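As a starting point, one isolated chain is supplied in structure tokens, in the form predicted alone.
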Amino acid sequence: MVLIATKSESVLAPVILIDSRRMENIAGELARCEYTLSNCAKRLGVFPRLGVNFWPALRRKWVPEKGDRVDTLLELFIDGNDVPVDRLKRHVSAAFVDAILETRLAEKDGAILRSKLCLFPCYGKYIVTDQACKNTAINQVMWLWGESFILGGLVKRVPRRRVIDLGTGSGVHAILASDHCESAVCLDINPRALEFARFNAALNGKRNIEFVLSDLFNSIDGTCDLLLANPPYLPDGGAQAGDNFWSGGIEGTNLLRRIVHDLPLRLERGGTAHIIALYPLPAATSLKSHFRVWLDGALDQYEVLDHTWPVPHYQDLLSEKPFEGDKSAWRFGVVSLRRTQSGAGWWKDAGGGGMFFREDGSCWVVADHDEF
């Protein structure tokens, strides 16, 4: 298993084509090829806690069929393998090949296509990211790990006024939410991430999304009734919080603390926040007690669904100086908070053992406060 790039090389962000129809046609051809989450699940399998096993380390043995269009797209856009141009053209139009070259989704070397980016199907959308391997030559945009699919599946898709996606990365959660929200805001401290988010919005034909360069809430005004966050969370003694997509500072909770602390100012009454993270708690402490401290004692103002599970053997494969110590209290997953109208809050364990996904890659758990 290799997570470190074998050589440092700059990977440029994808380029939005001027003609919006050509952008949307890329997604259209992917859909016509049936490059969907369910078809990827058939080939790569499903891990009950993390969805489709795009990551080879978790994947069952998979031998791509050269004549299969989904397998061809997986080889090119997930595994980064060389694919002959003629092989891809059996399944897509010449216009599609031209478009992925112009957008930098792929590059051509003689009769071969290769990609330094990844392109995922995600709940009916298509999302471009950097590759999974750690590459410190760039400010990487996070791959769609299982947590992206957990959060994407858990959100209750009901009409909302405004969604804010903190640390948006590829923009995946704002793009999914833009279908049921009047407006969406992508916030990220990484300019390169916002380039990816803009590209992905254009790829999916989304026009109700704003993109703001910001350290969490610092550069944006106003409130929201849906808040989504997948912040950097690893305890890294070699990087400051937010220096990259994984570091949450030396304790791992630097950004989490700030996000939760600002909920009373940013989340409207009746609004919901979903935060997915590793919660690297000190031994003998609880997640609930940390949220109470981060909210300055106002936890009773929230109805909380705790969709987390214990991860005492968590392996950090990214940090410069990983945490070495007692992980017995560590947890991972989504904490969903809804601001109450009455002030009579509660905290419910809704993790269900962390088994979130069906065999077709769809998420069967929705964070619905009204069911409790």
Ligand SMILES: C[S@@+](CC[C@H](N)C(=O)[O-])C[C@H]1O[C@@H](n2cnc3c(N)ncnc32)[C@H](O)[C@@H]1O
Given for the second form:
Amino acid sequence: MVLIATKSESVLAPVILIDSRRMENIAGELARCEYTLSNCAKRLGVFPRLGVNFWPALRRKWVPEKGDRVDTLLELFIDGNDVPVDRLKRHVSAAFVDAILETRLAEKDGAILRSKLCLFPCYGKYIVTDQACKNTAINQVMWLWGESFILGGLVKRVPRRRVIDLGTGSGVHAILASDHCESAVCLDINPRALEFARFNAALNGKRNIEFVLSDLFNSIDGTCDLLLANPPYLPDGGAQAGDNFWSGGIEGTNLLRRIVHDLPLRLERGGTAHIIALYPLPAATSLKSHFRVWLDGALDQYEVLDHTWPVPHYQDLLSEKPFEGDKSAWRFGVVSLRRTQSGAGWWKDAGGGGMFFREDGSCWVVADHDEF
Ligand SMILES: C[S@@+](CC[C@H](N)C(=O)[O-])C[C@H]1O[C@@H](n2cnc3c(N)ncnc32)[C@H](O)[C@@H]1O
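Taking the form predicted alone as the starting point, write out the structure of the form predicted together with the named molecule.
So here's everything in the complex, that chain up top.
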């Protein structure tokens, strides 16, 4: 698979919703085929590497078995390989094949099926995204990287009133949270992302999610008691913050700082926010000092679990003009903040060190403020 598609490549058609019963049947057949996180992890090595499937160096050497149903689905929906229709039909119903063609999850070329999208198993859900290779001809909907799996696995799954998934992309975090939240909001500035989020919600039979086109919080009202955010964060001299799924503006922190700044307005007391990002800090500065500034002095109102780790050699493979200066203070990971009732907050290093996954691809770190 190539990393970069050229501008001349035709614009990819997005997914098409069909009736809800048939949407849910697609997910049902994937589950029946045992197309699961742990089965994919077994084949490809640590699962988050699925998110960077175009880097063969980061993946266990894997030769698909033609008779294996999980391998067949991985070839079609992760690697973008040609799969003969007859081979897929050995494992799924004709109705499944019709449904993936109608929804545009796959295209048929004679006796061959191919997909220009990715379809990931993710903690019991199925998530469709754009194909896992950079394509600047469209405003791509981000495929699931390791960070999507870290954030998805790290959330403590307790009942909540309202979750906001800020920069939702495929909708993955809202869809996972909609199981334990009364209502969920998928919010993104990219209309294509909301089409995918809507599609994925239907695929997973979700009915308590709304979809809002918005520049961060600007087009929604109200507060939430769970905020999940994986904003664009790369310092990119060649794009504005939010132009695509990776650029966080020239310093990388343009969106981050706006999100953190708005926490006092949007996160209820007792509520929790998880923000996964690269934190491209200037040399000799600390994450805590930046949060103090971004929160306008309100940092003491929050109990903070710092699940980040140093990444002084971070390699930016997406930006047009990647940052070339001192990265010695850069960190990556999740900052989890709980807004206190009392105003007596704290900041704790919650460890993790980047080792978030078990061999089966599940996440062993859960951000639990009550444990600290
Ligand atoms: C890094 S992707 C995260 C996708 C998904 N949440 C995940 O974790 O897999 C960032 C998302 O933020 C969206 N975004 C960028 N700027 C935004 C803005 N100003 N307001 C809302 N969403 C924005 C992008 O369109 C993209 O879908």
